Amino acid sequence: MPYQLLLNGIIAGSIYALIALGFAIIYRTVKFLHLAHGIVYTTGAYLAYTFFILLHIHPIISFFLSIILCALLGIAIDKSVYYPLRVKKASNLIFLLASFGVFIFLQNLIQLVYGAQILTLRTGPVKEGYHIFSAVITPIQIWILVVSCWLLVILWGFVKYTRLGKAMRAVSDDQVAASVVGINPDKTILSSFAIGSALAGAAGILISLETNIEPTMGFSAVLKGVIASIIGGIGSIPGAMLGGFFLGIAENLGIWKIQAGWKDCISFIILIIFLLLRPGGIFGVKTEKEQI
């Protein structure tokens, strides 16, 4: 049983890490909690359902079409909601309320279009899983784990070594100084929203391969992403990855002796412990530059 829970925790952690990484990329450049990140996650799942189930498009093509549209949705949210607020130099509280408003609006729009019923991406018979020690992993779970880890590595390398990644880091450190050296902060912020939203959409698609799709699924996802980011050191790219895996494993091992319904409670308990004992997250209190 512990081996199965550990494996389940690693799989869940890979999804949490994707959500947290996307959240951290956006947070680094705009410095506020982008709660609408959760509804982009939901949108990714519904777009995949539309392309794959309703339009019968090849699953791989459906996956890439969905994450591209999620990236465009992230750009649209920034251009239509956050950019006007930045121009007016609104406070972080206003940005937070705006992001929550976007979340509620898009969630109700999804429910209006697709209905409140539970949907699924799963088709065909359930295949027998593979045995690893005393744990079992299904082919779908293998795909989730492989694709998640592949995306995490690609995005870490992109932010670390590419020109755009370096521009994003420069804007996160000091927008004024970045402007002086020729970096356009607004275009860099748009790029952050595109990349972060694509990751959220990918996470929504991957999790919907194993679980059901419903309009309210994004709220729990954004909470897990925020908690994982805080655990790893909010704004830290490697911290977001590590925090996601840590949270997934801790949640699943935590329900070994108690009911599964306490999983969300375990997440909040872990968050409180980290805030009390290690305010800067797993990597400790660091400056934005040191967190890169």
Given for the second form:
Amino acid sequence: MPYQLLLNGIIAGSIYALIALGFAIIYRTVKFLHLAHGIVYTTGAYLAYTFFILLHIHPIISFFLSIILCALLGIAIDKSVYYPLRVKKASNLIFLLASFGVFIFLQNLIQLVYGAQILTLRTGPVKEGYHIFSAVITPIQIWILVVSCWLLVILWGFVKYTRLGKAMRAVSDDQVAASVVGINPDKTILSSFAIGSALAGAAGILISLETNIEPTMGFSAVLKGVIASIIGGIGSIPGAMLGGFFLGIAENLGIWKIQAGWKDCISFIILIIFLLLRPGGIFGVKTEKEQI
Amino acid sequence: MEYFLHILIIAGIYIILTLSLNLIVGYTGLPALGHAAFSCVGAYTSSLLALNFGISPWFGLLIGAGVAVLFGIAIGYPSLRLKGDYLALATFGFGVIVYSVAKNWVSLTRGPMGLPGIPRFSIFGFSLDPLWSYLLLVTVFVLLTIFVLRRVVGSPFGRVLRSIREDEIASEALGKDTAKYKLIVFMLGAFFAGIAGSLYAHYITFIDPSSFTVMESITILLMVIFGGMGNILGSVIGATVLVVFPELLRFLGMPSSIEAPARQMIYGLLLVILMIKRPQGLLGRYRFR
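Can you switch from the form predicted alone and show the form predicted in complex with its partner chain instead?
Let us now look at the entire complex, which starts with that chain.
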């Protein structure tokens, strides 16, 4: 068993799970594919770079600042682009294309400001990792695992037990009925964008501790998040997390005998297999029949 | 002058791509986000045939288009089972897979290093090296595409396509085999996109996977939407404007490190504005449902 690949898969999976969780929280309330989620992830990494490397702010403070700004970015995207479409009752496809537009616009804005080259948040040399079985794990990777698992558990609890979490579920079930019992759907949608985007930002910051950052990083990341969501059953919160880990592990074990460049290919083949054969995900979550 | 001809040739190639995508997206209402995959297949097929076996680009063009048709069947297949944004996602996935194969199958495609030295077209021993002659060739193909497309959408076949777009269940109820029509539409679209791909390859004489990214597919889709969904003249205008207009940035004296992202930003902003203000495009009547 290639333990190293399995371990890499779990670490990649934890990042995918974070992205997928944020995506699922947003998807549940608005019911369209918010691909601009990926650019929030990129923004998180670049904000952390700006505060930490360029402005020399303490890492913890700069990470929190970046996460808050990411949440605000999510809200801004919803207010400026999705809200006018919602008023017009646009179709899902129009939302999808508009979110592509936002994505392309912001990605190239980042490229214009920071340049296309790769940047890094690392300041010192890479520390030697610990050995588990025949695999090596670095302290940073342990941090990534711990923080992301902690975030996953907190968010799960949040959606399940708090008032706002319940309001989100109510809006996702039936917007009209929710507003009848006094839940403001627009406010709930905004808070789901804030929380989901904060998660995407956190994922972007975590990955930037481990690898280099570049303006195009968010594209494949959000697609992995979407694929993870679909694997776990779209809109399902535990499903998104499990889907993330499943995809991370499948992708990394998949390149056991072939080159690493085929990772994207593997995950998209998984996507198409799921879309065609099991659109409800592994657990067969019920989906709106009209859409699938 | 050379530069001007070059822009026109590129615009012509994009017009073919936009028209062929308009048949799938605008006339039949199927959201396809992987159109660059077809031109990728067409370009690589005819380039590899020319480079490895010395096959004339004319045959390469046809074979490339034929192989693209096979991919059209593969990409069209999900359209029989999926709808709306999920179909968009699946076709998008195919686009990524084709790009990824072109990039990673190094022994065949040389991966990111690309294929240099692709021969140009020649007629009776005269190479089509001068730009005006190539522009003539591209124009012929553009007119051919417009002719075929007009015949297709004006025929009873085209009426069925529009009925699928407006109400698929109703056209099924009238006894139309919508699955067959959808597959044929994808095959037709792929055929012309394959031709556009090999026209591009034999013009630039160098291809690498970065010319066929999914962003490229979205740019083509933007051209379709901008000009007008389900409108031939719209596609011609949309492709021309969106190819020529960003070139003005270069005249403003922008260095290419700024010009490239600025162009993409304009595209992104335009897509958002179109979706909010005019999702059917300039001349179109149909909008995505």
